[in-house]
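In structure tokens, one chain follows: the form predicted on its own.
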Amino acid sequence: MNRIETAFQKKPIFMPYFPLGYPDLETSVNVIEALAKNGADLIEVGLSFSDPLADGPVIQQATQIALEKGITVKKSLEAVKELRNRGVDIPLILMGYYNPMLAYGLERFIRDAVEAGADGFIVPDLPMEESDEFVEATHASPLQPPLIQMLAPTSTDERMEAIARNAKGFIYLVSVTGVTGERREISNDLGELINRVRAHTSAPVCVGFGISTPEQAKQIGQLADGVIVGSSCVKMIGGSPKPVETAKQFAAEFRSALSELRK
């Protein structure tokens, strides 16, 4: 059983996102360590890119700052290795865009990422139809880390079935149309959307985009196998004078909200 499978032994899981290099590299590593050791079950580790088309203003600003501070793919992978050296043992999924991975060298990127301790990848601008080269490169690794596929409310039944049928790791279900960002309310159609996906797969279904409070996380946790929290996590921790302490509290509050649902 790999780390991702182990994480889903008790559901729903809490999955925050935080980009490496924001507000600086050292702080981001400390923040991710704090999230991991205070309630996160799996972390989306952000790789910064100059054109993050799926992200809203909060994450765009954070990743731009990280780039201005000098973050690179190489430094990001070194940071993942440092997190493993510090005893972080939960799954770390690298979330980034395709261009920097290609520039680094795809096979080299996947090899170095796995050696550093990454468990899988999320690439928002790499559609299923164009992902064969990436997937083949992951198969060269003995661990065969999954490329996590994304589905949205606008996905047709045919596309949903095609993606869900071959899903590895888990499915990232986008709860709303548009970019990442906090939302005041959860869609009334979310339960139906999750059921549509589950009709095609036994892989865990995790919901992201728009979840900003522990109360919303609990609401979604009653429906989904995992709750993904990005913009709210970045905004609250990145804007704090004590980001590491805030990260500890943030993780503990979301974990507490989901704990009574876990089974």
Given for the second form:
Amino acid sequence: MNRIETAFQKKPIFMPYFPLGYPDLETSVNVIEALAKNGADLIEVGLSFSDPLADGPVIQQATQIALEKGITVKKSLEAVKELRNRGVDIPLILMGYYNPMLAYGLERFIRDAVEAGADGFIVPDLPMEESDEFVEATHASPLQPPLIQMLAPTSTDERMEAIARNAKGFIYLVSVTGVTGERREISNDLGELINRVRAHTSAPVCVGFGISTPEQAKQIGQLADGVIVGSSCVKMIGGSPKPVETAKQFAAEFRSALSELRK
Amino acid sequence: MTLLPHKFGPYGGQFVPETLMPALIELEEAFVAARADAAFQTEFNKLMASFVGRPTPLTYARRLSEKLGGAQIYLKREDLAHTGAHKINNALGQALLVKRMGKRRIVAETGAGQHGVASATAAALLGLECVVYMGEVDIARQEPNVFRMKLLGAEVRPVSSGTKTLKDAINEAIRDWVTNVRDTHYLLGSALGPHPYPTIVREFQSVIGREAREQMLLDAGCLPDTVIACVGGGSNAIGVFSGFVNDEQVELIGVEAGGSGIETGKHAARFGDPSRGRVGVIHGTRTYVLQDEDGQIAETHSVSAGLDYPAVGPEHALMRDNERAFYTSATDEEALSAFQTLCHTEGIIPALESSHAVAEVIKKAPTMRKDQVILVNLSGRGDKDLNTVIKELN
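Requested next: the structure of the form predicted in complex with its partner chain (the form predicted on its own having been shown above).
Once more the chain from above appears, this time first in line as the rest of the complex follows.
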């Protein structure tokens, strides 16, 4: 059983996002380690890009700072290796835009990422129509790491079926139309949306975009197999004078909110 | 499967979040249906004539031709189209598609402000709500166009992220679109972005090339030897080139922004700087992109806001690869000098974007024979640039 499958043994799982290099490289590694060791079941490790068009202001700013402080793809992969050396054993999914991966060399990127200890990839600007090239490149790796497929509220049933058919790992369901960022309320239609997705796949369905509080996580955890928390995680931890302490607390709170649902 | 080819050789494609894919599919369907619909074509052509003032004239540049002493020079006068640039052709075409799709709101990006003004105009004409995203740097240097957009009823939202220019305005427009995609259309102004935009924009701009070819045959009695146009994203160039692309003997030349000079690194010459202009993916399309070694998009510089963009339309990338078109660049200084030359010799104040094309004419015409002909697409007028030019010339 690979790390991702192991992580989904008990559901719903807690999946925070945090970008490497923010507020600086060393702190980001410490933060991700703290999240991993205090309740995160899977972490989306962010790779920075100058033009993150699917992201709202919080992640835009954080990744911009990471770039200004000199983060690169190479340094990010080294940081993943460092996390594995520190005994982080949960799945680490690299989340980033396509161009830096292409610039690094797609096959080389996937090979080096897997070698460093990454378990899969999320590439928000790579819809089904364009993902063949990436998926073929993953076949060169013995691990065959998944490219996590994303679905959105605007996806038609036809698209859901086609996308879910090839899903590996889990499905990343975008809960609302829009960019990443906190939202006050959870959409009323979410249950229906999740049911539509489940009609097409037995893969775990994880929900992201706009989830900011443990209460919201709990609400969504009743419907989904995983809860993805990005902007609020970045904002809380990045804005804290003691980021690592905040990360521990943050992970523990969300995990505890989900714990009574876990089975 | 897309209804229309979604790539130009290895370039183009649809590199966007899933949320937007259904909207791109809907747009493609609407476009394909509209193209086959005689009523749509009639409405579009009628507006092109009665509202835009098409056909725009072809002007023989007698004094410029004499001064340069070589080829005879003809100007395709897109500067005389309503709102002062070719951008209106595409803006009106897409706005009609918006009505057809039953959406009520458009968002647009703008660099020089010409596409923003064209979008605001089309929105006013057709009763659509219009929001234009514009980088703060561009707002400062294209102030007259900001007023025009506001007068036309559009909301102009300043963009302060990244380099505060066209690239970042596109990012913000896409973020708005992805949020409001159910009732909002992204009225993209150049031959860029995800399929079907590069094809749609070319089709709506192909009127330039169709008219110019007919006018050349009528006025000059021949096809031009060379067609020259400036290339930011590349919509005016692809529009005029499309009229001549099947005439193999006609040389096509695109002019990128050379900024302070290629060697300074401060420019927007995607083809002109092989060390940084490499194939990549930005704003939904695969094409030549100015970027650093790590794949981060590079900062660009040009005196003209409309050419100040790190990527080039994907069809140009293919035309360059298969050598159907050639691409060169003109520096800020050359463009400003060409701007003045055209003012003095022809009584025409060109846009700084179009001045890059004129700069290439000034280099090229003297090397040609007097019985040869250059057609240059004068994509827009320069009223919007007066502040910049006054500052630069002092």
